[in-house]
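Listed next as structure tokens is one chain, alone, in the form predicted alone.
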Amino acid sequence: MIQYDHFQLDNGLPFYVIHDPTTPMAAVNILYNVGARDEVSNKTGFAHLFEHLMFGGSANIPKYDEPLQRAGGDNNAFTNSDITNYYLSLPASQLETAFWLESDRMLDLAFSEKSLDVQRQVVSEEFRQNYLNQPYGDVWLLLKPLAYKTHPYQWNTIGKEISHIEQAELQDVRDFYRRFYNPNNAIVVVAGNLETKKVKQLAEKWFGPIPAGENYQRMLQQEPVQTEARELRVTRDVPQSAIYKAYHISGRGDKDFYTVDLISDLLGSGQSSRLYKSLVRKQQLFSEINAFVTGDLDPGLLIVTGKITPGIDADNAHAALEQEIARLSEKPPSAPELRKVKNKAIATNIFGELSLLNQAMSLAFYAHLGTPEIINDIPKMYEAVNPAALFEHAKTVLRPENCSTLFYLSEKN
């Protein structure tokens, strides 16, 4: 069970507080409420080319990184289509160099042409390196524009061409940070053996000045429903031929969330699954295939992909991968099967909360949907999945017209 204390500073600013005593270290996690679908679609990649702004400096604090390595700390970010996160770790006895150096960015980050165009240049060449010139690296860049249709999700986080991050322009920059990077659209977690009263009276300090901003309010086309297969062919020099196939589903805070969670398990977690078993090991159709759901906040994709063995016939694969499918529904699966899902999701999600930071990230993620209290839950809602449910779900979900395949094929074969 995980202990926190909450509270909030009269900018908006939430704070959360997880009590941990067993460990000197802490963990601060800020959760900034934007990401790729807050982008426009002619101005792709801002969300995570301000990521790497955000490490260039602030007004008071030329080079972030120096002081928290003083403090013996360490740091990292991440952005996706709905959030960007920062984290760290730093002795808690350090904490208020942590506020210290996330305050001054979220009141008045340093920007300059010369530091915006040396992370263009980062930021351009991670898209050439990892999508362009990387063997599979355009799937995304393909697979999601053919699912999505009027959603911002159709583009990934690096953006849909990388001449949006190319022409990026200074006043782009300051009007993206002043928009979304306020108090009242962030949250923090704090972990480690801290008491709330000191946190507060830190928060209240390094924090409680910076002024709110304008209410974001985001206003976003939803994805109509999808009435019809559609197919994506194209060739590439690649070793081995590829299917990708995407199911749309609920978003993240769905209570079916965790229904679908465990279909995908079911058809493609492991060597115990039931792709891998038949595709894989039996009908040696596929050297490898797995099954996951992308965990987006509005209504996301079941993605089932696989490597096809050289001189199978992709469209034979194909139909044998969507006859493996279909089993699913037309059949509810067994309690032993379902329990063995259940058990391994229950473990990663138990095992995975282990870890301080992690704890922070987490919460932070919860209380961004809206409901902290459900990180002491996710265990009870995979509890409450049944096989009738499952198969319920399941004949909804996997369903042709409810799918994108991409045939993802290789020049070789």
The other form holds:
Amino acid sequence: MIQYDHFQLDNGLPFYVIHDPTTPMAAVNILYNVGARDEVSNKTGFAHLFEHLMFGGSANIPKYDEPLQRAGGDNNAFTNSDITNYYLSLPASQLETAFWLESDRMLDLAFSEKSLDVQRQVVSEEFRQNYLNQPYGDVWLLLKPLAYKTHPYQWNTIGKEISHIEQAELQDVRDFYRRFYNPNNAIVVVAGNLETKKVKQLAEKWFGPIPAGENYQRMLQQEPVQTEARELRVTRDVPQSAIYKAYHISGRGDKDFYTVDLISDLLGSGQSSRLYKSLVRKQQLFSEINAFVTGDLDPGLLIVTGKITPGIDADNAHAALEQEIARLSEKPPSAPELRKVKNKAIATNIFGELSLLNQAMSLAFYAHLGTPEIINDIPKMYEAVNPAALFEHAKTVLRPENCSTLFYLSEKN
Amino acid sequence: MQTPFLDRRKAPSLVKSDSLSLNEPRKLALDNGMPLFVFESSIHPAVRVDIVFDAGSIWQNKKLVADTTIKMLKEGTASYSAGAIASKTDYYGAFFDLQAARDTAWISLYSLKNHLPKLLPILKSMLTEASFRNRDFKLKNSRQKQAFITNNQKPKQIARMAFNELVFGAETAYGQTAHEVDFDLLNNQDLVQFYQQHFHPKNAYMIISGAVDENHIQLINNTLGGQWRQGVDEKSMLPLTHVFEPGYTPILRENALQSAVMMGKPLMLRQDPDYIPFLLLNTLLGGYFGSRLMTNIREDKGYTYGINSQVMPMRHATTFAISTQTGVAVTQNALKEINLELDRLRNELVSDDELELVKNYLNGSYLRALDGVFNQAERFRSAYDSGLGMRFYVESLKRIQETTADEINALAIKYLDPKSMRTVVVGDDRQKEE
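What would the structure be for the form predicted in complex with the partner chain, rather than the form predicted alone?
Below is the entire complex, every chain and molecule, led by the chain shown above.
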């Protein structure tokens, strides 16, 4: 059971405080309600580029990292389609340093041409390293625009292409900051052996004076229902052909999310999953197979990926894969099979939140969903899924016309 | 409300941090003599069991044997098929992690506290009666081979393999590197033999961490404390002999967008008096985000997404390596800047300010890395392998805090001459005309 308190500053910035008396460390997580889905289609990759710029110094502090490291702290951040999340850990006795640093970059950023120039290059190298100069690196660059035709989830957090990053200008940076980096568009979680009263004092001292910004109204075009199966075939210099299937599902906050998460586990989580048993171990058509859900806030995707055994025809492998997926729409899972995936999901949740930092991150995310209390209710959410409802849901999700399929074919075959 | 003036330019004063305090684990032994170390904490309802064998790749007489042997433990035993192991483990929400490194190989079981009794019989079966059936082996081996081939297309992986062979020698304990053909040469009898030689209580120790109680310990002794099998052969280690030669090895890849760079050398062992102060020097050079390499090559020049330097200690050898991936157009520039940073450490004393910063940073990172019993169990494994306990970390941190700028400079002169290193560049190092 994770115990926490909550308060909100007058400028709209909410705080959550997790009590853990057993550790000398403190964790601070700040979630900003902005991600790649808030970008415009000709300036993609911007939210992530901006995350890099948040380390380039703020109004009163020339360097973010140095004072934090001097206090024994370490930090990082990530951007996804929905949020930009900054996190750090440091000895609890140095907590005020974290408040000083984080509040200053929430108050005002030092906008420098030099920092923008360097980070444009750094992010371009990140693009090359992770998406272009790796086998299978461009899979997501191909799959997302196949699955999404309207919604901004059609582009990846890194951006559609390097040129978008190279063209980012300082004025874009300023506008983006003003629009999104406001106390009323963020959530702070602090965790450690801390008193809420003390945290509140520090919060008021450092974050209290930051003026609220305009409330951000998100108005995104939602993805229309997909009505026919989509397919894309590409050929690449890779050792093995692969198949990627993407089915539209509900958003992370939807009540069906836990159901569809269990559907993905039944299909392809681990070596006791249906796809592994049938297609890897028994038929040996694939050498690797996986299924998972994206967990996006707007309606997301259930993804099935498989690497095809060399020498096996991709269409035959695909037919067998579709057949195995369809079985879940023909008959509900047995009680022990459902019990298995529930147990595993519940245990995974517990193992995932052993560290203070992970707890802080999760709580910020659930608070962002509007339901911080579910941090302690995840087991109940999975327990509540019954076989009949899961079966009905599988029938609506696992339809070929709800699916986009990418055939990523090896030149060698 | 009247707000007092807040000077945001001034950092809050730092609190003098407490020194690291750590307890050694409780030391017990199973009835068969296997040492058992216990890190107990009931904060989370989870337990982790690690069993570490002297069965890493330095003990194998054929490539891939150590790694494949431990990974095959999940692929079927006399009592459980591969499918049964997977479905029972998943049913109880548990995970088995099987890894082989150079010196040791280990099996880690993560379980919720109340499910541990259900998992111990499976663990016992994996350790005492793994079957290595040929069809299970063939499937596992071909899957491993495919994953290897894919991994081997990654520039960073190619660089790492070439670097390792060059630094320690292709047929030695720490330099041997598997190639695609080695998968075809492997057979299940190799694994059976390795298993019988190495997977027994006299060649292992166990660490339990998390919400364990006396009943668990009793149960573990009842399950794993007997004799595992009859008759154990002597094991033998691959040779260490190799004369390291510095130099430059470009591996050209046409149409590469980036070059993967590895640069480094063999270093002193963990027991050497230079080792701990060198960790401080390494941190300064490339061991944290604010390091000199990151500050110069990423944050000032934008040549890379990341660059770091690492010290990787093993039982009879230590590797030092700087690694990065840079755009092909700036590969030569990046190499030049790396050399420049090495020279700067050799030619100039580090300032008090920077030295203090790195010491403070390391203080925090030791606290972080040793926070909670699961982290402590993890760290204990690497210290114990060198015959040390948790005291190693307390003393290391103390030694780090005492290290002076002169010592750092002397170490840099002794170990960080660019001409003493081997550099591998996978990609394209030919400077393009703009």
